[in-house]
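So this first bit is one chain, no partners, the form predicted on its own, shown in structure tokens.
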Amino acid sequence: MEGTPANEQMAPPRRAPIQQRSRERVERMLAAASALIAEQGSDAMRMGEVAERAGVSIGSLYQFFPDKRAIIWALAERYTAESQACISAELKGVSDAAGLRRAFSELVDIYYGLFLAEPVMRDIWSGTQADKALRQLELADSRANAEFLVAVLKRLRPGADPVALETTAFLVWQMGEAAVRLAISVERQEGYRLVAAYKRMALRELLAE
């Protein structure tokens, strides 16, 4: 990221918006940043460009985001919250193996589809490999998602070792992220095959007695 060593902690937004007008301004800032990242990538994005596109002063932008790394952090947190809500809703009512197979497959397909359609998500995700703070956010997201899966596995396999279930669920989510990262880096048809292969492998492990 511009002007900041890759291994430094990423600063969150300087101050949270309280008033409706401030919240709307922050939304414009994040929307502007998303558009710029989609067009040119986060490395090329400049704070001045974000302010100009959002229709705010550069001072107003810095009130909420001290640097562009804070903008990336805010966008990453937003995508993380949205994905956790989706996963929680999809797995909440699963009570049998067929339900898990269907819900898990749909979630993986949704995840892959989002990364194909959203360049901002791909850009943020690629940055997690070089930024420790983003990597920690990604790991926390995987652990939270794994907990949703563990709740299902405990219903399906009540006699299983809970630690083993937690390990399996966490590993499945991490492997899923790696599989999607690989799938979006190759031709589309091969990507679909890789995602399908991952789903088969993961479900064999999740549904093992």
Contents of the next structure:
Protein chains: 2
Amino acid sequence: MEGTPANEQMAPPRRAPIQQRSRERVERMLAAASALIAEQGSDAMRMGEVAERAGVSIGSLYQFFPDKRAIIWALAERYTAESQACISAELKGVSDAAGLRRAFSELVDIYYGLFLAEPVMRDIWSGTQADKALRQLELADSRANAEFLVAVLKRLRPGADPVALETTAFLVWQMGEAAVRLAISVERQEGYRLVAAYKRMALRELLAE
Amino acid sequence: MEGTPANEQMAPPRRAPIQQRSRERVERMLAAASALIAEQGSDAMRMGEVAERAGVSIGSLYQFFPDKRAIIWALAERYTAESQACISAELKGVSDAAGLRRAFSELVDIYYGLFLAEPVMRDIWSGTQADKALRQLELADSRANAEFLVAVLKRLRPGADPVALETTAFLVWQMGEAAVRLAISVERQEGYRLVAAYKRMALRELLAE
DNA sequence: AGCAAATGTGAGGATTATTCATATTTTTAC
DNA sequence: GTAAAAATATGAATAATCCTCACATTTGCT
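The structure above corresponds to the form predicted on its own; please give the structure of the form predicted in complex with a further copy of the same chain next.
Then the entire complex follows, led off by the chain already shown.
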């Protein structure tokens, strides 16, 4: 599934690596792409350079990735899968307001920290909107994460309208992504303030009514 | 100034149109670009096509715009200037909570409506993050707009910490842009709910404490 | 061994942003 | 009014890249 965004308007699909050999080579390709993105950004990443650094031919690259975007998509998918697991774990046991406060604050900090520490993630997700497939992945990810939040909210406010909870959770989550992206693109000091303000704002909404 | 983002890492600057003749031609270039973006998106917009549709040579295009991004930037700048005037007018006289509620709600509706109605704006601002210069323009715009909000907040809450107000206003504004972009990329029905939820969330924050 | 499927290769096709030497028009200087 | 200077116009040619494809090699299987 990796490297093949299930999406309309995509390039012709490629074969998935079956043999051990090709699986290892695909790993090298992704590693090379990751390194290049970290160094120069995904826009400046050249397919020829990825192939060279991975020690494979340009043809091999295209054997497994239909086009340049697919490589970036594959990297993005790994990040989302990883963070989704983390989010699920953090929110799993929460069942009261204090617990939500703690877990939510923790999550935002982790997410913010990830963006600060991972240039690749920063690059990929700041260019999100330009790419239909990536945008789709982000929305799906956000919805999935919002679900965990909805589960918590249902425990906290059993009487509330489920649709309203969905909406709130989804919105809060997307606002969080936007807030973190904003925070990393301003001075560190101001970034902290913005993230803190977001936490207050989000928790006020989540715990209100 | 148009067509020349004041920014690092930009292409060599071009001459500004001085004579009547060239000013009209530049207008035609921008109109052609706008039409093409509306039809196919800025990514699919071809420089040659812009020139052809504007009835000028490809060389003339590059006489006034250093590169493709500069054309998009020039269009974006017009939108921001226009909406900034609108925002300023709407918030100018607000001096109580009820007034803020009304004006803010109005502004969000206008902004949401603009995005729904203007394919060019939608295209440009959904690709924002990918382009450094555009991102810069967006942040500057957001800060400017937040200032109007800060002015109102200072009237409403004279005792509050100015820095906190700045932070809140800036964050709320950016969240608004994110919320509207989110709203237009989901089903209409859900979009409405999300925008409404954003309004509640933002106003709760703006009027709190 | 021998066949089929999977994988590997890199020169070359195709597209497109951008440049530049040159021609034309407008403004300015006298 | 005229000549020099500045502004503007042009499009063939350049350059940079993504991606394809026809053919070579390796692996898995019987």
